[in-house]
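The data below hold one chain only, encoded as structure tokens and taken in the form predicted alone.
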Amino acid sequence: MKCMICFFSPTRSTYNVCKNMVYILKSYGYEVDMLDVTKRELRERKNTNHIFYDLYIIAFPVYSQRIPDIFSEYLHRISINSHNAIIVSTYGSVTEGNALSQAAAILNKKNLQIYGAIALPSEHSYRSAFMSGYIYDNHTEELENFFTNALFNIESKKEVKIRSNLAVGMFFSQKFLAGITLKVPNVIKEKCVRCNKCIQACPTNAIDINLNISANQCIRCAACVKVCEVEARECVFKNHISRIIVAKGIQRKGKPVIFT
């Protein structure tokens, strides 16, 4: 049996999930390819891989209480040669948002069928702007739990019903969202090396030589912060609500929401 995880993580995070999930389908049998699309040239690839896979897995962070947009126009784009589907994310524990059911409908549209569904807590991908708050481990007991009845679910063809939550990212768009909620990480001159890591981390190639970022292009994931080993990009929000917004969030353990 095949599976493709097909991921977007520019943060890692979700990067860290997915080896845990090769792990455990490999125990099940499973023949694991990983496709990583984080990087802009990556997802405008022409799609020319024809493999038929017996599970198709599709994993992200959630940005502003959904799917990332460029992940879902990727996955907009693409032709997937499945029948059967997974849908994993990560999200910093204030909200997994309507991330999975926004998710399921894409993948319905291309005719695949969910068999589970799970949305896992993970450090903040803001957590830098704050002196504390949890850091999360890759959630291996849940995966397997979740894993073995969504395995069982395929074999028993018993598709997964994801249901809608009430979200503020419903009514605005995630660009907007994002904008009002953090500043664009700019450079500290005086701390930077030119290891050039926060261009090579950013996944819409905001980042210019000079280490400028357009506003236009950032995502506000937080990539080029997460990177910098030297503490020469940092997270500076825009308004004290979304401040203590985030840090509630990361100051309680979110847990995993599922379905199977």
Ligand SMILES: Cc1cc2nc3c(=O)[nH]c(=O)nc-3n(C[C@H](O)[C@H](O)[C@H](O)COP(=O)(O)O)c2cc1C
Given for the second form:
Amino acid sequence: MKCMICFFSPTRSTYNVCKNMVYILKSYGYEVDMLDVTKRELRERKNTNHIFYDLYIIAFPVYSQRIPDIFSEYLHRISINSHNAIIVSTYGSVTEGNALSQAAAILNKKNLQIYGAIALPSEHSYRSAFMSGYIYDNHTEELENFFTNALFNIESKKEVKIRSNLAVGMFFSQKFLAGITLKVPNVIKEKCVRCNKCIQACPTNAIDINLNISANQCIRCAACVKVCEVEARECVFKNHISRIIVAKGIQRKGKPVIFT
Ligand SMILES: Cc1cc2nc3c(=O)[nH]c(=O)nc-3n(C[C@H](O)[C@H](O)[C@H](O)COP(=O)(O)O)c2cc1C
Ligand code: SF4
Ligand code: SF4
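Having displayed the form predicted alone, please output the structure of the form predicted together with the ligand.
Complete assembly follows, chain above in first position.
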């Protein structure tokens, strides 16, 4: 049996969960391929892989209570050679909003059946702006239980219905919400050692060779902040309300949201 995990993960929490899923799926006899489409070049690459997958998993972080726009655009564009899907998401313990149901709608349109969906609380992308907060593990136990049920659903052809929530994120564009939440993470020149790691980590190629960021291309994912080892980039909130909302997620221990 073959499984593909296709994921988007700028600050790598989702990626860490994906690595954990590989071990679990292998224990069920799956051969697992991973496709990281975080970087723009990888999302734009032509798909020359025609393997049929018994299971297709998509994994992504919740952005403004939804699936990240650039990942949903990618999913709309590609053809998926599978009938069975599982949805995995990570969120910063504020709310998963409508991310799971939105992802399910995209996959259903492509004639995939959904046999399980999970949103796992993870480190918030903007955690570095705070002194405190939970550091989550990779949710081994929750994932093991989730996959036991979801794989059983595939065997018995029992599709899951994912509840749709009323979410603020439905009424404003993600670009607008991200733009009013966080400043573009400018470089602190005195600290920068010119390693260029931030340029390489950016999923939208928003950082130029002089380390300046195009505000228009920046999706405020904070990958450049997290990857910088000398703290030459930082998360700075644009307003007090956004800071309070993110702090709420960082200070409480969120729970997995599961559909099986
Ligand atoms: C632009 C942006 C919007 C976010 N919106 C939400 C949200 O609506 N609810 C939430 O709980 N977490 C939110 N988060 C936090 C991420 O979902 C969470 O940190 C996720 O684990 C990051 O995944 P990654 O490390 O794979 O990039 C947001 C993060 C970013 C960067
Ligand atoms: S990652 Fe940090 S130190 Fe490296 S170039 Fe970017 S800002 Fe400078
Ligand atoms: S420049 Fe913007 S889009 Fe690029 S890594 Fe930094 S926060 Fe993310």
